[in-house]
Every structure is written in C-alpha cells, then in structure tokens.
Amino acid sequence: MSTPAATPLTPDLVHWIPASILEPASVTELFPQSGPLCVDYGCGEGAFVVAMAKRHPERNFLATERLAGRVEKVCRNAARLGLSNLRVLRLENLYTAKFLLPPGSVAVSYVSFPDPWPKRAHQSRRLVQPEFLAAVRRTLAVGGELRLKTDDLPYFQWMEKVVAEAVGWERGDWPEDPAEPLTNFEARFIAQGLPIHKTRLLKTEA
C-alpha cells in the first residue's frame, strides 16, 4: 500500500489566520514538527526570519507583520523554500504578545529595527514600551530571551530606559555569530558603516 503524498506547502498554509483572536491560540498545532518556538515581531520583508527558518529546521518560527504586501511576500518565499517550520501572522505585535500567544510558549523573541518614530509627539507609537515588554515576558518560558536591535541611537536610549524600569529580566551577553542572518535594514546599515545597537534580555523567575 502506497504512502499518501505530503500536502505541498503553499503560501496559504504559511499564512496563519487564527480561528479566533479573542483567546490564546494553540501554536503547537501550527507546525508539523515539535521544536522551540521563536517569534519575530515585525518581520518586514522577511529576510531574517526566512533565513533563520532555513538555517534552523529544528526550531519553529512565527513572524508578525502588519502590511499585507509584506505578509504575502514572506509567505511566497517560505512556500517556495519548503519551510514548514515558518508561519506568518498579520496582526499587531502588542496584541499578539498580550492576548494570542499562550504563556510560557516562546523560547526566543526578536524585535529588529522597529520604526523609531523620532518625533516627540509620535514616541507613544514606539513598539518598545513597558506594556509590550511585560506582554513579551508573559509569552516566554523561564530562561527565554528577547533580542532587541536598532540603528537609531535615540530609540536605543529609549529602549534602555524602558528595560531599566522593567521587572523580571536580566541582561545577557549577545553571542557573536558572523553567520547569523541579517535583516534587509541591517545589511543596508552595515554597508553604510552605521553602528548597530542591540541588547539581549533573559526572563527571570521574578
């Protein structure tokens, strides 16, 4: 008796549309294989998360993005590469962390080059706020980590202030890995010789 052929991976399968956004999702059901869950908040055009999913088939990746065109692009690329360990969600980052992801379900969260909203009147729109840090911490397993990157020094100083006032985190060294994939923004900034500011936070028991 022949074995049924596996369902081909299509962009529609990569694009995750939860049955409900009013209750925590069962993220383990999203992926055909078990493994640590990594979340890329605001994945943009997906260069980083697609490369990470390809490099680490033993991990599962969830990427969030608000813009429909970017979501479609990431889904097409993931399907073309057969990345069954990647799903893309079109939903606000704070809502995803605060309400959709189950507590303790995430191993690593990434926030890479979020919009700096440089005007003082717009700084309340910045992603890295006390409420977002608390929401991400809720989703992480103990010992899980949040990695923050930006090229914008004023925004990094803002991040440092928010982190200093947050509870339940400790700083960790950022492991240098020359082969780690870059976001499109990061590659552009490095090519221009611009510094990259980053910090790695570990969830503690507190």
Ligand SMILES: C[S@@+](CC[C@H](N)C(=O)[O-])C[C@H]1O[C@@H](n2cnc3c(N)ncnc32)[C@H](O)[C@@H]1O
Contents of the next structure:
Amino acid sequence: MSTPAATPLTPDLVHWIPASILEPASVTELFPQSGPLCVDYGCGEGAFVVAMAKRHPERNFLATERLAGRVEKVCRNAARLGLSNLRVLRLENLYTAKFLLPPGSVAVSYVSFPDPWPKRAHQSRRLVQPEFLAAVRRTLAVGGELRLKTDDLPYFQWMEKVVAEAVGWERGDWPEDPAEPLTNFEARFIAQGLPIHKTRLLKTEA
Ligand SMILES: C[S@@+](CC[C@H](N)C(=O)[O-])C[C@H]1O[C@@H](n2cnc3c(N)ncnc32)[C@H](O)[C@@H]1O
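Having seen the form predicted alone, could you give me the form predicted together with the ligand?
Let's see the whole complex now, leading with the same chain.
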C-alpha cells in the first residue's frame, strides 16, 4: 500500500495569522515537530531566519516583520525550501513579545539591525527600550537568550545603557561560529567594511 503524499508547503501555510491577537498564542501548535523556539524580531527579507531554519531542523523559528512585501518574500522562500519549522507573523515586535508569546516559551530571541532612528526626536521609536527588554525577558525560558546586533554605534551605546539598567539578565560571550548565517543587512554592512556590534544576554532567575 502506498503512503499518502505529504501536503506541499505553500507560502500561505508559512504565513501565520493568529486566530486572535488578544490572548497568548499556543505557539507549540504552530509546528509539526516540537523543538526549542527561536524568534527573529524584524526579520526583514529573512535571509538569516530562512538559513537558520534550514540549518537547524531540530529547532522551530518564528519571524516577525511589519512590512507585507517582506513577509510574503520570506514565506515564499521558506515554502520553496520546504521549511515546516519556520512561520512568519506580520505583527509589531513589541506587541508580539508583550502580548502574543506565552511566558517562558522562547529559547533564543534575535534582534538584528533594528532601525536606528538617529534623530534625537525619533529615538523613542527605537525597538530596544526597557519595555521591549522586559517583554522579551518574559517570553524567554530561564537560561534563554537575546542576541542583539547593529552596525550603528550610537544605537549600540543606547542598547548598552538600556541593558545596564535592566534586571534579570547576565552577559554571555558571543559564540564564535564562522558558518553562522548573515542577515540581509549584515551582509551589506560587511561588504562595506563596517564593524558589527553585538551583545548576547542570558535570562537569569531574578
Ligand atoms: C533595518 S531592517 C533589518 C532587517 C533584518 N533583521 C536584517 O538584519 O536584515 C529592520 C526591519 O524591522 C522591521 N520593523 C521595523 N519596526 C518594526 C516593528 N515595530 N515591528 C515589526 N517589524 C519592524 C522593518 O520593516 C525592517 O524589515
């Protein structure tokens, strides 16, 4: 007897539209296999999260992005590669961390090259703020981590200040991994010879 053919993965199946955004989502039900959940906040065109999902089939990945065109592109690429361990959510980063993801549900969170908002009058729009750090911390399991990367030195200094004032984190070394996939922006900045600033934070008990 022949086994039934697996349903082909389509971009629509990668795009996650929660039944409700007013209550915490059941994220474990999003993926066919259980595994540590990694979240890429503001994934852009998704080169990093797509490559990570391909490289780590034993992990599950959720990518958030506010721009519809970018969401569609990441969904298309994930579907083409058959990545059932990647879902893409078109929702605001802070809202996702603060309200949608259940507490303690995430192993690793990535924030790569968030918009720097260089004008002083716009700095309140920066993603890395005390409220966002607290929201991400709530979503992480104990020992879970947040990895921040930026090319923008003033924003990096801002991040360091926010981190220094936050509770419930300790610093971790950034593991050397020459094969770690680059984000779209990272590849561009490296090609321009720009330095990349990185911080890795581990959630502690208190
Ligand atoms: C500078 S790009 C970096 C993209 C990607 N992380 C990379 O490194 O290539 C920042 C991305 O975050 C998205 N973004 C900005 N603010 C956001 C928000 N509040 N919620 C969700 N996505 C957001 C933007 O649309 C953009 O795609």
